[in-house]
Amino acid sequence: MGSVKFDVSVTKGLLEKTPANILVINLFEGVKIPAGATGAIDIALDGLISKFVIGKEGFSGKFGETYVLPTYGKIAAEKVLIVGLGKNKDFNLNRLREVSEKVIKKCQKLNNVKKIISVLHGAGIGGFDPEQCAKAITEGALIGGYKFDKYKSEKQTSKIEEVVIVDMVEENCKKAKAGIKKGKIVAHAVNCARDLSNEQPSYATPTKLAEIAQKIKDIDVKVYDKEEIEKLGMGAFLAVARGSSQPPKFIHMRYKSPSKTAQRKIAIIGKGICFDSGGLDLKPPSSMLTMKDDMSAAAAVIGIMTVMKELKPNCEVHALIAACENMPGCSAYKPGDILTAKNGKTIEVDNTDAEGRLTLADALCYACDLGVDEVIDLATLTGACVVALGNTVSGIMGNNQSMIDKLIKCGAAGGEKLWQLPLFDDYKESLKSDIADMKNTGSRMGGAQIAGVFLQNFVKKARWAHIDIAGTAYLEKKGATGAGVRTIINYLMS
């Protein structure tokens, strides 16, 4: 796991008798005169928030702003930061683990910061339960406490060893213990994720991966060498991995609810590129740089089943992952080239750097071939969904409306945007073969559409959506994001 050192609890009392490095309180955007818990701390403090903070200095209360201040021993906390919530009509749980996330990296930049004590945000004028207002200081918290520091020699490590949220009211500590608890396997997941996707290639290749799925607890895995795949009849995914001195690998985990009332079935594909070089149609240098990243579909998916035993999902979930590296070695696959996929169709190589719906491709046809009621793709797949939607929205489009619907409000609900684009029959013209059923590639407009389009040959009765987290699963200045954790474990316990 990348370096979360310190731990989230809970504990009735008295915030301004818990001894604390740092107390955390919030006002809200406009507000002059705090009230609530943020009100008892500017009593205790003779009205410093009220007087000086927000009279003298002007703090707002927007959103993410924050000021630290002594206490003077006033208070059993030696300083009280207050972060702005921003406007109390646009307030919400996404806004919440947010604005934790701001808050512990705020924390880490203070000297001598071990101990956090917290306010139960948003449960109080916020009005929001008090269990989902600890899940989502908790998923923020140890979301936002993230480091990857594997390969430093002088690791910059926090002197943070725990957040306390602290509550005088039983029956909120009570719920705000069952939410922390929920938080941290969500954020667990997540950060799992990321640790996968932040690694460098020459680790995580596809052996690495399923060895790494293979000691997850509690689910049945299988993993399909190149012999074995070869009998699939996968041909697809088998080219591409052909340019590669690593040996590719399919793997299959499968949790099975413990319910008899369990009735859904349910595959989760992630596309796992564990290095996209771009074959024989060599990306450019630069290009290359992040492309480690081209398997964080995959990572995001061994993050959600690690997380399978304590979640407890109703449904039989089949996780799929087609692992390897598209290199341009002497066996590399070639444009010009004819594949024939699982299902029998084929595939006439247009570019050999559109290998992620290639592996997909057959993924898809195995997952259906299970008879699963719905089947979930996430990859990072197009550039041109980034260029449409940018870093901070996902693609989603697939076959079944209401099933798209779900995935994204599930998606809004953790905090993860989707936007739905469209499948249209127009499409299909763009990837027709004089020699083959189809080609892999199509015209650079509309490409996450034609993509989807592609994959959609593969899929066979089950409800399908497809996920493209090009632009959101890695971020320059972040790193790896966890993207589509959340959004599949919300759907999968809806």
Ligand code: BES
Contents of the next structure:
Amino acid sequence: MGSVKFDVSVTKGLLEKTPANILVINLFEGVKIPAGATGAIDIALDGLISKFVIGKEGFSGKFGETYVLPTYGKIAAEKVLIVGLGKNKDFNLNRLREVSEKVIKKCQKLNNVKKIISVLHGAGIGGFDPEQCAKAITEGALIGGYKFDKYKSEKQTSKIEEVVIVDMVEENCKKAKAGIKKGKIVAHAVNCARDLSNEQPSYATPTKLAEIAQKIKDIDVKVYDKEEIEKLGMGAFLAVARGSSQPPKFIHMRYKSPSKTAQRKIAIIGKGICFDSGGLDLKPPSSMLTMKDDMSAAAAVIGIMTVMKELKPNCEVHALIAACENMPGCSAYKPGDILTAKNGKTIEVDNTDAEGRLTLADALCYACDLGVDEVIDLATLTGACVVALGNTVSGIMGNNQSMIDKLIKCGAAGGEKLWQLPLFDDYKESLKSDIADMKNTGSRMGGAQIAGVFLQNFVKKARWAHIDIAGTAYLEKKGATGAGVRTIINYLMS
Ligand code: BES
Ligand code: MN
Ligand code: ZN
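Take the protein just shown as the form predicted on its own and give its structure as the form predicted in complex with the named molecule.
Let us now look at the entire complex, which starts with that chain.
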């Protein structure tokens, strides 16, 4: 998995007596005389932290601020890293996850760091539940420690081997252990999604995605090939796939909770365009550059399914991916073509670069035919959503307000921001076609919502939410983020 090579664990013990290369402690903003664990270390270091680091150097405990100092044998750890937790009143589990990410990134830059020990940040003066704190620390460390270096002949990864949370209270350790386990599961799903999405497009083809899905343990998987997709009547999806020499695959993964109680049936759909060249309405080079990421939603869905058997949500989950490439080959679909989706509706192709909604249309029909109660689709769908919300906020829209509200909450709890966009009837106007039921694109203005209104044509009775991750799935600096994974895991578990 990517290259997180270290493990996270907890042991009962005294911080001062535990050997390590780095001991991580913390400080809330504005604290002059540290208490708790940091206070104990300050005393063991003869007041070096309060007198020198805070007093002289002016370390103020601002959020994410770090300071590293050697211990010269006064405690068992070689160095201490003090991290700022920010203002006590602003502190929460999301900030803790971010702090943990920053700490790991800082440690990766230091020399000779193999073993890191850490206090259970947040559980002392912060007053948060030890299990939740350990989960946040673990998630942050494993997500922050991830690097995609598969294609580097010289791996630049650091030598970090283990992160150990140390606490002297037995009960805290027990709770931390449970939290670490949960954090590892979430981080695994996130990093699995990032691995797939970071891959080069000529590796992560529709066939490869199908193969990977089929290898997930304890998940039923059915992969439909081109002939079978034809039989299913997915005329919109097939049209997009036509311009590529890579055959399309429709992937259906199913998880069923072992519990005997009535289960809600949920479908999660991930846009799986393994490369989006724009088709005949070819993208300019600068826009095409990152279009290997156009299967990030499919990657997220696969990442989520790899952890279902460990998380065991009490629901039946159908994960669906219409995987293909959008290429301008000589059989490519053309502007002006009229396609018939699985539900019989006809679509005039206005722009072949609006391909994602065509593949999602057929996937939505398939999901509704399964008789699910709820459908969530996740997609790197529109540049308009990026313009509207930027790179840290995903757009959400749908036909059921309480479902949308719940998803926004689940996102917030996992550190993923979602902002609702409206699906007013006004937007339908610009999708009108003279010769078919609709066109696949309309006005550029309000483009994210117009895409949402388009998708709604393919949803029957189910409650439905559409999440546009075009801005959040892939960042220039970080690469793939695994956007959507934490939101949807929290949603399935709620
Ligand atoms: N995959 C793109 C959307 C996208 C843009 C994702 C930027 C990530 C970053 C999608 O298939 C697309 O090309 N959308 C067009 C739609 C337009 C032709 C109506 C767009 O947003 O420009
Ligand atoms: Mn496109
Ligand atoms: Zn696309």
